[in-house]
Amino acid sequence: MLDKKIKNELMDIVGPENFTEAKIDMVSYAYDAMGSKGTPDCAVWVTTTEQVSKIMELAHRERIPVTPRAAGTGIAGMAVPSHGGIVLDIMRMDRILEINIEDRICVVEPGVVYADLQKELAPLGFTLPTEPGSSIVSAIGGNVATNAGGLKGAKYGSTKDYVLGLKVVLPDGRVLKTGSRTMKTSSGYNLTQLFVGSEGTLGIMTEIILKVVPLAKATKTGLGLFDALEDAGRAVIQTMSSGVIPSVMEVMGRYLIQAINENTDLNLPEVDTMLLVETDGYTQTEADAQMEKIIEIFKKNNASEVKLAETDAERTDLWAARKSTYPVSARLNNSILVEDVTVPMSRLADLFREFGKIIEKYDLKVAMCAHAGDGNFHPLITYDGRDKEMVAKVEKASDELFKMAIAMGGTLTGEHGIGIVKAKYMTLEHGETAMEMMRVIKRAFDPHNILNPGKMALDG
């Protein structure tokens, strides 16, 4: 519990109207999008770098845990206050400070919602192409903190590829500027990338310089249907090594297709595996030529059917299946766990197949999908969270999935982050020496471990 003196200091910094300890607010801040829980003592809404700096000075002096929080759409617990203390809500820092097309950059505050930035960039013919699945609600600050990826990662990469510079408040309140407004720099250590994906454990970002790229003028969308997972797997590998790089390459499994049909009127063919693919380019001829090459590869690998969108309405219909993945899966039971591991693209079909055996062993219902173009696997495990036996099965299946992904040369997370949920598996991927180096860095920035403690296994 925080004493009255500290609460008064916080109110002096942000104003009484931007401080809360109301129970309803504490409950709201106690969990993230996937249900990890931890209750704070209070929360503050900040609007300036100066306010963030003063709060961190206070927290550093008094050794109070601070959990930075953006939109709260994460699903690994990184925005959950596992050690109580102060939740520092940055969502009112929501200004787009600059869009400079001549320099191909924009400068934003961390509370800017991804979709809102896209709305401002699109009329100028530019985009931030990372497109996380939560794009309509997630904030840029959270995207940077988790190195978010998304549907277009196959061609355009993840958030780290677009962050050029940052303004960061350190755990002791000092303000640090990293990077530059230039497209490249070789000056000193790359501190910018150190903060990208750090999940708020090293500092709190208050300004972000982002590279933007021209918006594609034309697209072509198609759907490949396969009766065997192995055929779809070969089609993905051959496509990604063909010289054509699709902007989207998404895979959906049979149970997910069945769930979509049960909960929508899309009436998808219930095949073993479905590949949604999209190409883009400066001209329609360019996008079409790339798609023709992909269709050739699909047919070579026994696609039972290939559907192409010829109009915007048909493209919307093809996308509807992929975009309904989470909503339809969430209806299947009262709890859902969305996992996120990534393996080399050549092993993705192996991971699908082997995890299918785990599903059978534990008798679980799992909607399987993936960003196939970059090997990012997203099984959606639906279960009854009130059934302790079933919960235990889900935990065992997840444990085996993590170990399997690492054994295949993969990683624990492609875009969702580590947070609380995967912290205990960090040494499985990184080893003791790497973990000690991460902890050394954490101690150098945050010797009192007040900034987002309990995350990423950094407390040891």
Contents of the next structure:
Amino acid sequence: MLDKKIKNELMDIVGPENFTEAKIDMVSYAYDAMGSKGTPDCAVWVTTTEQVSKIMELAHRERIPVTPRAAGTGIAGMAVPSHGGIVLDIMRMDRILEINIEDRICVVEPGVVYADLQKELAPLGFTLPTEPGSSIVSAIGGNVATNAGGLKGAKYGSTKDYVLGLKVVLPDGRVLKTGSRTMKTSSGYNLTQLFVGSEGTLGIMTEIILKVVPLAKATKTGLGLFDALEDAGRAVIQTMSSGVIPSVMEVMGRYLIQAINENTDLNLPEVDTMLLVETDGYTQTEADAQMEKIIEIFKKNNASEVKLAETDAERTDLWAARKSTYPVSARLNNSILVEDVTVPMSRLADLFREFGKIIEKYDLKVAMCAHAGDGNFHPLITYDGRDKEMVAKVEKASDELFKMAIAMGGTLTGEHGIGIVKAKYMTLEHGETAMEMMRVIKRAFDPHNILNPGKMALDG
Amino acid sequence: MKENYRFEVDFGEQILRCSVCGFCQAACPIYGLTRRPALNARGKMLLLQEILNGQMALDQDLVETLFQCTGCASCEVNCPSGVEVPEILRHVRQEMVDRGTCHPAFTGMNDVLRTAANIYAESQPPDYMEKRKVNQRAEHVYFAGCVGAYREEKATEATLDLLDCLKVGYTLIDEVCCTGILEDVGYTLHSSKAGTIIDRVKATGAKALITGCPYCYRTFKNKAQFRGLAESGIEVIHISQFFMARDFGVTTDQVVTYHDPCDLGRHGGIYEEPRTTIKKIAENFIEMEHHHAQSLCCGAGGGVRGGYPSNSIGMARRRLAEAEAIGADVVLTECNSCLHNLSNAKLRRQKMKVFTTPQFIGHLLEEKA
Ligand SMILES: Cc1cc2nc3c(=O)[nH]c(=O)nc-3n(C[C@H](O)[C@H](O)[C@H](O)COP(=O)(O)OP(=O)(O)OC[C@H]3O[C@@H](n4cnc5c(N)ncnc54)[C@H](O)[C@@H]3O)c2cc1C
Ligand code: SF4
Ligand code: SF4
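Same protein, different form: I have the form predicted on its own, so give me the form predicted in complex with its partner chain.
Now the complete complex, all chains and molecules, led by this one.
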């Protein structure tokens, strides 16, 4: 419970209408897309760097936990106020401050929704190509703080590759600027990247300078059907080492294909493994030539069928199939868990096969898909969240998956982040020394551990 | 201690199926305006999940969100998990009212309709009835609805003028409110008023009941209390369907856009009929950023205009900003309630005009004459 004096101070900073401790708000701020663990004492809607700075000064002085929150679509509990205190909602900081195509940058506030930025960039022929699956709702602040990625990671990388500079409010209220508006710099420590993926534990970003890139002018979409996972796995590896980098390369497994067919009119062929692939380029010839090469590789690896989208309608249908993955899976039962372990590409087929055994062992229903081009595995586990036995099985399966991915030289998370749910595996991936260095960094920025405590195993 | 709730029986599974993904934030007009997650569909479903888990009670503290929803169904259309939020909320509100919790504006509305014939408790018939056929035999009955009769009479009059001009055989009736809205805000539809409407329409011998109001359209078509209309072979149609097949012989080069009323579009599936008419008259027809099933709500529905007027106007302003962004001279809609809210929200600097389609056609005919 916060005392009245502190609440009054908060109201003085943001205005009483931008402060809440109403029950309805405390419930919604207790959750992100992972679920809930802890309820805040109050929440504030901020609109300026100055307000954020004053709030942090107060929180620092009074040792109050502060959890920054953007759209709340994180799926690892990163924006969940596990230690109570203040939720600092940045979604009203939603101005696009500048789009400067000559410098190839844009400057935005953290609450700008990804899709809203794209709407402004597209008519200028530019894009921020990270496009997470949550693009219509998640905010740039959340994307940067989680180093979000998307379908196009293999060719275009993830959010970290586009952040050039930041304005950040530190846990004690001081304001820091990092990076620059330039395409490159080799000046000093790269503080910008320290904040990327830091899940709101080091500072609160209030301005973000992003690099933008030209929109591809032409694309080609194709589909490879495989009767054996091994064949598809080999096709992916050979494609990615052939000199052609597809802009998208998605794997979908049989159970997922069947679920899509049962719930849509898409009528996909129910094969063991499907590879959905897109190439892009400056001209259609360029996109087509890359696709030809990929098709050749698919055929060489026993694809039972290869299809090319010849019309816009066919292309739309293929993407509708990929996009329906989450909605279709989400309707299969009342709970869904999406994992995103990532392994070296050469190990992806092994991971698919080995996780298949785990699924069998625990008798789980799992829609298997992956961003194959960058080794990012996305199994969607659907289950009855009221069935305690089932929940325990899902936890065990996840536990085994994490350990397996790390053993294969992979990482716990390719794009979703650590938050609360994966915190206990941090040492397994990074080792004691790296964890100690992360904690040293955390303490240097936030000696009282008030900024988003309880995340990423940094509390120790 | 968890209580037993009626809504759990029919909707418990669905409420639990909300995977709290937050995608509805992209679509909800109230969240878009306020950026307050508690008002969004996810915020509402989270509260219901907590209630079903026995962690909180269905009490007065929840009114502010559970009664603040325009029922626009944008969340439902975009929900990956297929959660039917407006339908769930209707049932939850009824249970809240049964337990003595409600928003005062809606208690007031229910009280008014207990004795009055319309939601505004007006006792005089609207002026446009004076020189027209009322309660007489005719092929069609035109039903304006409360907003069309008492808040946007000019729009209704323009529609009737157009029917006159096309020499349509129609009669008006002495209207009583369809009371469909009461079901949305926790109360029950009045069977007696439904009976009165059915009897009065039947007495005219009409084959079709044309509504000016998309909400009345939904109510007449879908509610059990109005089954008598279909059973008597009376077809319910919205005025936009009726006008689609007609030619008016007027055109304009003004930039025209169309605002889909939620009750007609997402709830009624009527998107193309109004556009067919509008495209016949407007050579410069442009869609706003959000249209058809993704249309942005004007903020008036679900009793929000009465219960939360400033947020209601705020939502209308967001919609008008979309019209402004495409340089619209004219915003057309097919709902008097949308017309009312959008017109009230228009800023002085915004020069565009807001009309119903029949009203605009009427203006063009006048100009031509
Ligand atoms: C259906 C679904 C699909 C998804 N698909 C993808 C996908 O394809 N790729 C992907 O990467 N993710 C995906 N996600 C996860 C999620 O959308 C991303 O993690 C996203 O980046 C979170 O953004 P947000 O705005 O919701 O942030 P939030 O969840 O609100 O916050 C995330 C973290 O950012 C911190 N934060 C927010 N704003 C600031 C700030 N201004 N300063 C400092 N810290 C801040 C918070 O404290 C928190 O730690 C998906 C989620 C769902 C539900
Ligand atoms: S979109 Fe549907 S499943 Fe997702 S939070 Fe909203 S209501 Fe729940
Ligand atoms: S029906 Fe409309 S206003 Fe109500 S929660 Fe859904 S999107 Fe929001």
